[in-house]
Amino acid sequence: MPSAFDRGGECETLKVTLTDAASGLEAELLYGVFAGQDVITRAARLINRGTDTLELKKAASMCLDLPSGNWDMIHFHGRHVMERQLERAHLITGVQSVLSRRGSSSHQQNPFVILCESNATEDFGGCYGMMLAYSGSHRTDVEVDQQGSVRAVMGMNDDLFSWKLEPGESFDTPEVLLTFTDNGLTHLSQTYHRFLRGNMIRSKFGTVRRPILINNWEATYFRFNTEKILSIARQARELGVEMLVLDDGWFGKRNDDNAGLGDWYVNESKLPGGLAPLIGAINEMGMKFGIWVEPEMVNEDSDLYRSHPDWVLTVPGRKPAVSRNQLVLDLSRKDVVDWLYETLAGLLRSYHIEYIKWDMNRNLADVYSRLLPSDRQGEVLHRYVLGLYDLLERLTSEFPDVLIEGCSGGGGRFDAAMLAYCPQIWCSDDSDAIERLTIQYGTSFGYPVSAVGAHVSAVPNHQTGRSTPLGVRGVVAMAGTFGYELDPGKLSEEEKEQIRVQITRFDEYYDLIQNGDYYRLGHWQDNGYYTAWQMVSSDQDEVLVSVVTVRPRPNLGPLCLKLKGLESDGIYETVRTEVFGSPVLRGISGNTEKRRFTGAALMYGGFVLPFLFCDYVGVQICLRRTERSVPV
């Protein structure tokens, strides 16, 4: 299974061995100590040293006891198009559970929990972080006993789980990434951001610059042909976009979501001559080419299902539970994984594909494998995840130059383990800028900006019907990997020029956004007005502040933002202040007037903005340190 790796030669591992004499079961508790990162990893290996077959019914990865304290639990719940909604509640006596039974880390509950002191804030207080590196069903139980002691247990979900352990065999649990800080939630988040970027993401794209892309999905859905895709590519290239991603509908008899999944050959009625001439034409424009796949799924109306109905998760004798008109391939089977590997590898060997959007659009149900005997059906969910990791491991090993973006109906499989193979994950199918503020806010508590797939989409938004200014959509998407999900042929000349400027700005801020320290400066659900965040470079020289208003109100005073993470004695100068979406304040946009502040003034006095008038206003402020300290 994916696990943290030691990049700098600093990690030490402590192994504690426990033995149950009665059963012959041996447990190795594995503690990986990344002292310089303030992270301890914890996993367990269970070994059958006896002579009889054992059956594991539960195999957690971590148990943490806090004998005293006054604690809150923070977890991140949600649903499709509304992922990772932060919820904070005081612990009650008894057991509280955060879990997924859906076969994946899920939209509903992320496998990441924080226990923090009840008075903890962004900048103060003790916080314990627990993040499970696992992409399947998971469970965290937090119990407060009669004496007020707290116990947290995290690992795989034991519901529907059992595992036969023959003599001499071993079983490994997923790894938990643990950290503690007494400096509040921001410090905890930054620790996870650095650790995931540096010690979980193995792809070269963890550090190599990623291209700005345009995806055709919301521009065309299933209705496209070669000329339409080339038209999108040509116009996007003129705006500065670097990659065209061809989404769903390019394969099999795929004209809607009723058919074709599993038939990974080109639909030549849409793309005459196949992919080769299309990719060649796009490459000749100077653009890269990427493609969408959903390899874990199959439609009943497909050649694959007609040939191999036994390859899907279904219960014999029962009508299968179909969701989104599709069934789930049984990745617990090696023959299925091998077929998928050869099919996907064949695509990558045959065509110049530099990016894959890997989707997975339903939960697992009818969890039954035709290859396993009845007394081993409890192994299917975990074997499915192991099959997925095996498939991704083989593909990323053979094709290290292909960037894979994970996706599961948006952010339904957003976890640390997937980041080992997919350095970015589509954050949510909800691309509405205002909804994304909350989704990306919750995501930021554990996961870095560089992992957050985010695009500027068309308006009215296809999920909410809301219209927001193009500049505001750009500000929000720049808190992620950045790209576009629209038809450039429907843009005005003014909008096209705005996109050219957006791309120029993102290029300028790229390293700061992807690798800087992230600070949350406020969320509209708390202050009723705006959401703001800030990026600071590791040397504290570069600063980017972003603000989006959500609910303007009359007779408000100026907005004073207290910045964070600066050198108190340093001199910071404004490079640029840009305002989007407010005709009243439009004259400020592009302002290059040099205003100078000490870091202390910005952090303790604040940066003052005028009342941000209009429905949705976005602001970006770029500052640069010009002097290390105040002149004597």
The other form holds:
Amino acid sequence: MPSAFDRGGECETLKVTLTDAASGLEAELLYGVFAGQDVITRAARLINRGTDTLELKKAASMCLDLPSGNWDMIHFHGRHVMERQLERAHLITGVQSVLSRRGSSSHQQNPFVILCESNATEDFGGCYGMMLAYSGSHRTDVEVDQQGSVRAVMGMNDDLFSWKLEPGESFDTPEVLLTFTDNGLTHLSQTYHRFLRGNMIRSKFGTVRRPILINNWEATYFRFNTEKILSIARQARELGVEMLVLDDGWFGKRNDDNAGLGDWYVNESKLPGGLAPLIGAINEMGMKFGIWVEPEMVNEDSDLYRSHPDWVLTVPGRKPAVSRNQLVLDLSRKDVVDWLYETLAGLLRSYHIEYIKWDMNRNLADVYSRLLPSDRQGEVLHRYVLGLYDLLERLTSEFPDVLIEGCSGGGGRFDAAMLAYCPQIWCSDDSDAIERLTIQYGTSFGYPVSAVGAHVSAVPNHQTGRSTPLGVRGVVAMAGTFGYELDPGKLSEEEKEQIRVQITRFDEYYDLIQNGDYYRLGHWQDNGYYTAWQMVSSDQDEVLVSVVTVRPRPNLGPLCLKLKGLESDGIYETVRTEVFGSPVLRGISGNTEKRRFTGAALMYGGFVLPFLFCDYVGVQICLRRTERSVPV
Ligand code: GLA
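Show the other one: the form predicted in complex with ligand GLA, since we just had the form predicted alone.
To see the whole picture, the full complex is given below, headed by that same chain.
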């Protein structure tokens, strides 16, 4: 099971052993204390010390009691193309649950819950965070009892769950990452960001620079051939893009989403000669090559399904529910996981593939495994998740140099456990910059910017039909891993030039964006006008402020952005101010006039922005500390 790791003597584990003499069940409650980081991990190991078979009906990971206080609950709900929408409500008497029954951590309710004091803000107040490191069905129950005491219980969902524990056997629950701060939500988020980056993401790409990619999905969907992909790669290379990712449609009879899933050999009618010449040509351009796979799924119209219909989750005698025309492979079976491992490892051994986009495009239904007896079917959902982790573990061990980006119809499996294998996860299939403001805002409460897959796509946007300026799309995608998902052949010369500059900027800001401290400065759903965020390097020397407006507001006073996390007495100088999407403010864009402020002036007075005329204006302000303190 993926869990937090110790980077060298920073964690102590407390084990509390409870024994139930009547049943013979022993529970080891495991507390991993990362004192320097303000994080405690909690999990349980259940051991059958008796002589009879036991059946687990529920196996939560954590129980937290808050005997007094006045609490709000924050959680992150959503749907496809609208993930992690923040909801905050005062706790009411009774039980409130945040859960998924879908076999994955889900678009609908993320396994991350915050209990904060009702007056807590970004900068003030007590906040408890609970994040489950698990990618399957989960459940958090927050109960307020008759005296106002709060009990939170978090873990795997017990719905459809049961597990036979034979004498001597043990069962491990997933881990919860817990934190507390008295300093508000920003501090809570920063704790999670640091912890996930440093103690959860195992891939070397947690620290090694990742390439700027172009993905062909929104440029071509299923309609492409070698020539088209090479032309996208060539033009993207000229703009400075470093990797071409070939998305869905390169394998089997995959000409639309009705067929081909499971047949992980090349579709030669689109790519004659196979992958080798394509990858060779892309590598010759000086670009890396990445590829899309959806290993957990199968179409009925596939050679894999025709030869192994029993490898699929289906209930005997019942017609299975298909979703996106696909069925789910039974990853609770070792033979299926072994086959997937050999198939994927075969691809990685045969071709120079440096990145995988690992997709998972439907939820689990008809949860029945042909290999388990009927009284063990309650184990299938969890065994599926264990099979997935086993597969990822084996692949990442054999191919540590391959970067894996997680994906599930966008951000439907965005959780701490997937981050253990995939240092980045495609945040949403909604690539509209304005919608992304809210999705990325919600995501930022628990997950670091370095994990957020974000691309600049074409306009009108394919999910919303909205047109936003290219510069604004760049500002939003830079609050993530940054890349492109469009056809460069359709760009004007002016747009190409803008992209060259975007890439140079992202390169320059890379460390700050990926590893800096993240501050939310405001969100349009609260202020009706703009979303703003800020990155500050850990030494407080470098600062990047980003602002995007969602509608023009006439005759408004100046927008005065109060920055955060600076040294009060330090002197900060503007390196550059750029404004995108407002022709009347062009003069300000690219302004490199050095303006000097104390940190205190920026934090308590604020950075005053000009009237941001036009729809959808984006601003990036880069500042650098030039003096550490002001002589009195
Ligand atoms: C999912 C992903 C998309 C794309 C398609 C391909 O929806 O989220 O980015 O890869 O699948 O079918």
